[in-house]
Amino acid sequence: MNKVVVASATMTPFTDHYDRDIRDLASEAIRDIFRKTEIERSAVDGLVIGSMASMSFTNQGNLGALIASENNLNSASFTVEAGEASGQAALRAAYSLIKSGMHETVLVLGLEKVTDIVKLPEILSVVNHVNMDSRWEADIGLTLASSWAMIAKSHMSQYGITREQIASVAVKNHYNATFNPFAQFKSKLRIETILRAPALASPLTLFDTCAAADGAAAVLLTTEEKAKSFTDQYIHVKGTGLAHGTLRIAERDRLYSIPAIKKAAKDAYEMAGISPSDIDVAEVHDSFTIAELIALEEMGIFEPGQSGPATEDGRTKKDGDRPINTSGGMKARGYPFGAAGIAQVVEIYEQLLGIAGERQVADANIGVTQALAGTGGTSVVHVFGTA
């Protein structure tokens, strides 16, 4: 069967693009994809867009048709929505199209324009209603912040991790972002600053979560045979996994774990023929600091209860033995919801090709991305390799 590769990858800066609309951001990313390769636009026969809530944020739907026509792409085009995991879900859809032989070359675009809604309560309302059960959670006052706070308390109670260990995720990711020219926040944080920040939902504070942003990220998927005709810089998509959990946290057996992550990771690892110990670098969901710690445990990178101490000890730093979120993660790179999952792939693409600059992890051959919707409604995991 076709070997699927990432043959080009790019992203716009993640920030507040008040003076640009959603099509401007998409077009910038698409132009850069073609600038970096010698492939013609006519060779792209598919466009898959991941966007969480374009109708709510920009009053614009059917992005596939809009973006394809705006960018002279005569390709089969459609949009994928899977909450905060929309970008990675779009990547999986594109991978499947090529693997099946239905398409040969597919452009995957993660896209979100949030600042058209300028009032924070409106943005948070959209995020909560997309990623939670509207009837039994969002409509009666539960928020993602309070949900993650309950998850954090449960994890702390079960494994004895400390508040400082949770905060160390933000310290590490903000430090990594200082080396990322596309990151929204390039300032370092101290643990004391995080702990003393205004409360968000106990035990989490304002600096335990990420900020919404505008942005686009794009990757070009094709067959290895096709890629060789126009570039020598590509990485292999070795495995993919997608799993769902209950949207309502009240229906879960326990709060300190997220089974959808474990199942998606298991499927992706098995397809790729790897184990967690083979992973050289990973980009994982960190919309809240506790989310990164739980993801690392569910993905088997650390044993349950050990991701907090490992992060505090520096093992997940870019020069540690298990580098995580070298891009700065959603926490500091910025979080345009639909674009975030594709930005993860951009980082892994650069890491595996050895072109990540000051963020570069030595001898990186296997990279993994993990996206999550809400507190575990959907999780998507992909494995990438240099061969």
Given for the second form:
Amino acid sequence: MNKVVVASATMTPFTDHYDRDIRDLASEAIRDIFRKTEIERSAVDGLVIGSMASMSFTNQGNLGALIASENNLNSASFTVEAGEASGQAALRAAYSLIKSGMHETVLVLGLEKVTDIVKLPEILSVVNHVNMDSRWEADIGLTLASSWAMIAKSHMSQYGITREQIASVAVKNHYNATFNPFAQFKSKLRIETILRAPALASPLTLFDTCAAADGAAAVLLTTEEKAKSFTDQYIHVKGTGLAHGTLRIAERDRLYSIPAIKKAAKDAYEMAGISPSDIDVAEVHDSFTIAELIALEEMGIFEPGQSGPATEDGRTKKDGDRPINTSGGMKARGYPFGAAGIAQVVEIYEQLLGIAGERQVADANIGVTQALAGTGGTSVVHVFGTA
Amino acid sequence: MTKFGYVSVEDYVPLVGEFAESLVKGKIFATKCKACGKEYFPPREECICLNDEMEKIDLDTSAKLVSYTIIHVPPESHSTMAPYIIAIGEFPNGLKTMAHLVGVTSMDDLKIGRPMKLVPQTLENERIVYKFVPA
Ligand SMILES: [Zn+2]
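Provide the structure of the form predicted together with its partner chain, given the form predicted alone shown above.
Complete assembly follows, chain above in first position.
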């Protein structure tokens, strides 16, 4: 069977690109791939785009045809949507295209242009209706912040973790981002600043979540055999898992756990033949601080209830013993929805090749990415390795 | 004709239309599968057992408070309403749903396990929804 590898990776800065449209962002990422990789454009026979809501945000659909033609790609091109997990879902689709033998080389592009809508409440409306049950939950004015707030309260009462431990996720991710030149926020954040910020939905505040951002990220997937013909800078895609939970949060048995993450991680680990203790570095979904804590527990990196204390103790910092979101995560690197899942792969690519500069984790051989739509509608996990 | 929901645009869907008409009359219905007996609230027109013969049944609207949150930053559709409380309530049949919780007068009304009741509430612009109130 073909071994699938990531043979090139890049991203635009994630920020409010007020002067650039969705086409500019896509072209910047794609052109950078071809400038720095010794591969002909004609060798790319597939383009899979992960984008969450280009219709709602920019009034543009069918990005596959648009982006492929604007970049002179004669490839089979289409978009994958799985809410906030769209980028990682696109990666899974591209992986299977190569694994099946149908395509040899597929460009995976994560893309989102959000800030054409300038009013936060209007952005929230789009995000809610994409990631929640539109008729029965989004309609009543539920927000992802309020959903995560209920999950945070449930997790706090189940395991006795503190509000400060939840906030320490954001402090840690901002610290990590100070070493990332592509990050949206390169400034440190203090616990007190988070706790005293304006309330979003009690107990969460404005600094428990991300700011609006635009951006694109791209990775080149191909077979190991093909990659060897043009580069020695590649990492292996060793496992993939995708699972869903109920879209309606009210229907979940427990608010403090997210079974979709556990299932996606289990499938990806089994395929890769690894266990959680093998993971050297991971990029996980931290659209809200509490989301990262729960992801780490469902992924088996910490026992249930232990990720809060571990984060507070600094164990998940880039220089801790379980480094998480060395890029700064969605919180500080920036979170243009569909682009974020591919930016996670860009970070793991650099970590496993040992080219992550000041963010470099020692002896990184196994890296994992985890994406989530809403509060557990869909989760996608990928395992990468140096061999 | 009264429409269901704050912003829902689905008034042409028969089930949603009937649900709104029923709310106007003060009745809240669930649906029940005629083959396997599974109940649904919010109502559905087809069962996961693959049968699609469903009957409408009166929902026992007494519920217990499972969780709540106070929303300070609302989406565009609810911009004039914040802050507001959204709660998850569990009905005697074990089903759970989410709705605004109104009529709260003290912190006692926000205790987990607090009895509530699901009631119809008419909005402006000929719209209607269901909300929880402390019971
Ligand atoms: Zn049935």
